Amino acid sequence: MKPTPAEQLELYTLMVRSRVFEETAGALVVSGEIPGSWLSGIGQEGTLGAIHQLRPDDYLTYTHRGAYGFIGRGSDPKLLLAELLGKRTGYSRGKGGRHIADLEHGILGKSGTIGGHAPLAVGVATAIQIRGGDQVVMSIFGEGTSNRGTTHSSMNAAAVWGLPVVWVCENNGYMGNVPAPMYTAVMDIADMAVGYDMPGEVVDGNDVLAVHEAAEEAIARARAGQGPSLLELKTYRMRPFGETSTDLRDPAEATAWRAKDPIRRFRSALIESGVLTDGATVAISEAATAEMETARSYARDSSFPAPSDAFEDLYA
């Protein structure tokens, strides 16, 4: 089903709050108040399609790229900046970095390892399934990620035993610099699904319609225990792997994909629908600024750990 006016504004506008929150977040890598480095999700957008869906009760497993899922779930931007500042005011009192859990959303962080939160949402789904809940497991993974073994053995878990996960691979094409023919046999990651006896559907990931209507009927289906869904979505990665990384990819494809930038995309489809206006594009992208100049503010005035802080947090 279309999702209502309101639902497309509200839409639109975690979209831009997601992008102008990246935005800020590789400007302070540049600047060096991030240690390390951010992976940033800036064109894969899309993927709020899926993610906006989920109830407040259902739970998120996410890939190591991009804000969406956070900025789609409710997260506080102010204590996503403070965590990934190292300040003591963020989701994982600084310790974390990227690997951020926001409980209260139901965000459960992820592994330090590339698909290791796989296993992660079986065990949640398990957990659902035996409270005889009807919660949905959404996991988000890197078409580089449908190779390892975790994935694999949680996908066949999922399906032998009928767990509600919905799979979503973010397909944008290169493993850092690496094109996907030169690390994976199957160019649609959603034909892995066969192996698994779910349905598995290539979407357009850039579309977040389209994204939308696939993943409702995914989450239908998980939610009345018919199992779990694989979706693919072929999108792009409009900056580096990381935000200090040297970009290898042909210039020329960069561009081409520009021009099917997500955001842009459904702002025209909203403008010419009548759902928005230019005034009201203004208002929310101002908002949006002022959202993660006001976030951005309070993480640099937030103070770091005390070394005493080091011996918190080892146990639950």
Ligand SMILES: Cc1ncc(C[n+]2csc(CCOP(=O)(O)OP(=O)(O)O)c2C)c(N)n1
The other form holds:
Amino acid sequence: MKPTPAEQLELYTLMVRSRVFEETAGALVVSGEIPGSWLSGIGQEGTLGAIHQLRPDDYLTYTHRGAYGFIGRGSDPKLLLAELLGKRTGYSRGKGGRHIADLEHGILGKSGTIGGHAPLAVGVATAIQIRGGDQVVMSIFGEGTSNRGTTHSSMNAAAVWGLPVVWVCENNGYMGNVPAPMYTAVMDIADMAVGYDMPGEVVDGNDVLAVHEAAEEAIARARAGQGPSLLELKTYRMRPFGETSTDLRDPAEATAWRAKDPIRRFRSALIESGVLTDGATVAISEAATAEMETARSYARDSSFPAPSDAFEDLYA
Amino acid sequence: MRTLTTSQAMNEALREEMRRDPSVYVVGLGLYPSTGDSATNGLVEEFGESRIRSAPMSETVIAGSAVGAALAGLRPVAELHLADFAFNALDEILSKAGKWRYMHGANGAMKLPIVFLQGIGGYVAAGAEHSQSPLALYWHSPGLKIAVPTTPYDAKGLLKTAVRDDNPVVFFTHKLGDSGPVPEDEYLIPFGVAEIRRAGADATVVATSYMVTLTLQAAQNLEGQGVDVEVIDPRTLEPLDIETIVDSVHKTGRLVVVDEDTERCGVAAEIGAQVMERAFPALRAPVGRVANPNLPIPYSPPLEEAVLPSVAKIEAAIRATLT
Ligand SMILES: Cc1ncc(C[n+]2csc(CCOP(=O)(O)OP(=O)(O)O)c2C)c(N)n1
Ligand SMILES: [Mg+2]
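Now show me the form predicted in complex with the ligand, since the one above was the form predicted on its own.
Up next: the whole complex, starting with the chain shown before.
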């Protein structure tokens, strides 16, 4: 079902907020205020089409890339940036950096090992099944991550147990600077679904409404107790692997993909259909910029943890 | 009092805890159809296939799904069968279960109440990949609790405590098993409380699991020769009841630690170091270690005997502290 105009505006706003958050984080890496790194998802915000289909009581697991998982679920940018700056007020009280859990919004933690979250998604879905209910788990991973045994054994287990998991592969064609044919035997990750007896679908990941529609079907299946599905979103990362990494990909390819920027595409469509005006576009961008500036100030003004805090939080 | 095997005692613990708390479930390979003496024997008949969850052959899924279910509020018991197989799930056990609460700053008061059941031990001619006892590997890694029961009585009481603990517990039982008295009435055994298996005045020996059985035999042999050995079974390594060990060393002045695992960076090294830090003046001889001399465990019984601790090796190590 096509989202209502109000839902489309909400989706567009989430995409813009996610991008501005990531631009803010990227600049803080370059300025050295973020002591670690940030693995940007700029260009891949079409994934929000899938995340937006989740209910507040659903769950999301993912690994390393992008902020749209957090923004899409309703996490607080102030606490996200404070964490990236290593501050005590951050989501992980300065202990996790990019590794953030937001249990209130169904984000149960971020795996430092790529693919380490796949069996966890199986477990969350197991909990849903044992308790009874129609919640679902969405588990997002990259095409490189599809190489890991964790991904395969988890897909098998979810299918065997008939679990409400929606596997979402963001295929951005690269693992760092290495192109996919060098590490993945099939070019469509969706083909892997055949091996686990579930539906697999290739979707234009930069067309947020197409993603929205495909996810709706997969989620409905999971909610109805019909088991897992695999969606593959074809997309492209518009930033280097990490904010300070060297990008060795072909610049011509990057330019071609930039023309398919999911936010720009959605904006044109929304303006064309009359859902969005030029004035509203500017207002949404300005509000996002103001929000992230406030978040940045909050993060900067927050204090670092005390060394003694390192001795807390290990055991419950 | 009735006599139970370790598996029967654990079976009772699981049954009682699953009746008490609907959030407890078991996941593992081949949990049913039941075949004889196992900790999960007959549980599917009472609790159904959803809570006695027979898993695909993936330790990653068994341990990792337990972590995910715990994050979502359940209390999983992950049956990994052998510690050797659990190596396939080290990311899930060491990093996810052990470190996620800390890494996420205990966000949302994150809890990981999981029990990882693992069988350990040699002496069964099973070769290098079916005989390991990697206690030190888990003890080395932050965030886990470690239970190593020796008797069926301890196995039941410690397992019930493990299931109720809000932290991940690696629960090791020896594949040789044991049988012994277990009361009908419910009881729990707290973590971090050592059991003095035999009181003695001349030397302290610390041992866990099947090593306790061997050490008690050695102590009995030495008794006839006028040597009075105290045998301490910590029952949990994390938390460790170091006070009971230190008190004993103050009395005897001698310490031997017996460990079926490889010696290097092992349980004996750690306990020896802790005792030296706390009670060096009380020691009248170097701390003795009886452990696997850093070799894979060979198959043929005479070779296996050459590598693993034995009654004779324990006796010799105790004697060495007395001369
Ligand atoms: C188990 C593990 N191996 C390697 C890494 C290092 N690493 C982090 S991201 C990444 C590439 C992942 O590629 P892909 O899944 O395609 O995601 P993308 O970065 O393209 O979004 C690698 C190798 C890791 N974090 N964990
Ligand atoms: Mg990729």
